[in-house]
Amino acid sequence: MENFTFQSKIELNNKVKIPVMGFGVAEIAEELKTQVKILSEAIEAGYRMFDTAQIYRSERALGIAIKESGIPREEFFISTKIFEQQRYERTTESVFESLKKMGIDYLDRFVLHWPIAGRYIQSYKEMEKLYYSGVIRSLGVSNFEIWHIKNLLLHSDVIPVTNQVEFNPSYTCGEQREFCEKLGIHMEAYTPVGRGGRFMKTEPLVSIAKKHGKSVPQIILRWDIQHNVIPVPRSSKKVHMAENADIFDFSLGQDEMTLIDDMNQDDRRNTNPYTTE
């Protein structure tokens, strides 16, 4: 783990490789021009994995930024999420809408955004067809609890490569991480450093950050990496993009990892997937 760099990749359960850190594209800006500017700056900072969704209204901007970068498409890992699960047949339509908006001909990963009761099994089966056709290189899920994954695997053939969930020092998903790890499903963290800077003055994070000469967000992101969790931070500011990426020149000791683990309060701040309609 100590030998990882910002350019490192890890192998998923289907042999596809993904960068150790991604860039979240949700709610980065309203206007297309501003979105393109932010994403272009993220590419310049070295980010190559981008996590978007139709509902984020940023796919077009991502496609423009990638094209304008001049960097070959195959150097990027592009992931998006299904827009609608009201009708499972919308799944295939959603994929091709996303491809058209981004101006690309395949996705590195397509993610089922929520385990909506009565819908997610059929949607995932449609995703499997696209996976077998080669339009999608890997399949992922998001906000899936253990029960959802067990149920999904009873009715499908392809094990998801990732499960993107809320994950931070106050919500560590210990049992869920252990379950996914046994199946070879990588956990991926959205809002990894929390929203609104809520951990910025929290101990022991402040003391650990001071010891290593790093910021609190950098400590949290490093904690993610050492837990084999893929963090997907987002930022609209160039300085924060660079700061988030600068976590590979130090490592946390086991005692520090334990101190952060012990901050867990099972404090879920995002929508509970058990109650999503």
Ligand SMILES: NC(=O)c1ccc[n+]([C@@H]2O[C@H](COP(=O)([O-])OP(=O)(O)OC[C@H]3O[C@@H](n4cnc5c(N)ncnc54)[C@H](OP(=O)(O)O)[C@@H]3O)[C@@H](O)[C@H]2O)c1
Given for the second form:
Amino acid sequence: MENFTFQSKIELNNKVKIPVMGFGVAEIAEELKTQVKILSEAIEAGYRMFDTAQIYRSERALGIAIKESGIPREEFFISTKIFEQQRYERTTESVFESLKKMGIDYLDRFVLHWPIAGRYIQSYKEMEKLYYSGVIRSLGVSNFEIWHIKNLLLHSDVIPVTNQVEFNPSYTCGEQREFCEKLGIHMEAYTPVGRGGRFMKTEPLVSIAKKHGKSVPQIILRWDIQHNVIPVPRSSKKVHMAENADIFDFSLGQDEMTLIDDMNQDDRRNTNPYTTE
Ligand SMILES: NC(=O)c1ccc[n+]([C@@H]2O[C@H](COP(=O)([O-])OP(=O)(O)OC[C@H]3O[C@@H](n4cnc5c(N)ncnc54)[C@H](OP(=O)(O)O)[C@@H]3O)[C@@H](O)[C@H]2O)c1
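Now that the form predicted alone has been shown, please provide the structure of the form predicted together with the named molecule.
So here's everything in the complex, that chain up top.
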């Protein structure tokens, strides 16, 4: 990963390749026109992996931006997630709805958004059928704790390629990361830069940023990459899109990685899968 560039890809456990970094498509804007503008700017900035979800209401805009870019579909890695309250019986139908909204005929990844008790196994089994049919190139999970993954693997055949969870200096998922790595499940970081303001004045990030002539978000995203975690930062600003992508011309030393690891407080800002089913 030392030699990674923004265009590099990682091979997932089923041989499908994913860009080292993606772009988060939740809450980028309300209006379709503004969503398309932001996503077109992200494509122009070089992002090729897009993390959307049925619940984000941005699938249509993503489809338009990709089509308008003129870049071949195969150059993108398009990922969406099943609606959290989804009844598993609607899994297949909802995938085809997502494809229709985006104007594409396959997904690079379909993600189970939330491990809803009593439903996630059945939903995943429906997703497996779509995977075998070729409509979906890979299956992912999100917000899965270790016990959810263990239970999933007891009842299914396809090991998910990724687990997308909150991951940032305040919540570093130590044990879970190790567990997933052993199974060949890549960790993916949501809320990677702590929604913008959170870590901007926090040490040791500020000092490390100063030393490398980089910003705090760049240091955090580089820390993700060096941990083999795929970040999906979101931004509506061109300057931040470019800044977040500009993290491949420096490396963090092991001492700096450890300093950031040690910031962990097991403090997550999104819904907690331990307490919310
Ligand atoms: N699976 C799940 O349950 C789940 C949950 C939450 C999020 N996600 C995914 O993860 C993505 C990202 O997570 P997130 O939106 O929660 O948090 P985030 O990416 O950590 O933060 C986004 C915020 O940070 C700001 N920002 C980004 N880059 C910046 C920079 N270089 N300097 C200053 N500010 C910067 C953005 O503002 P500007 O627009 O001003 O740049 C935006 O307000 C989402 O879009 C979604 O795809 C998944």
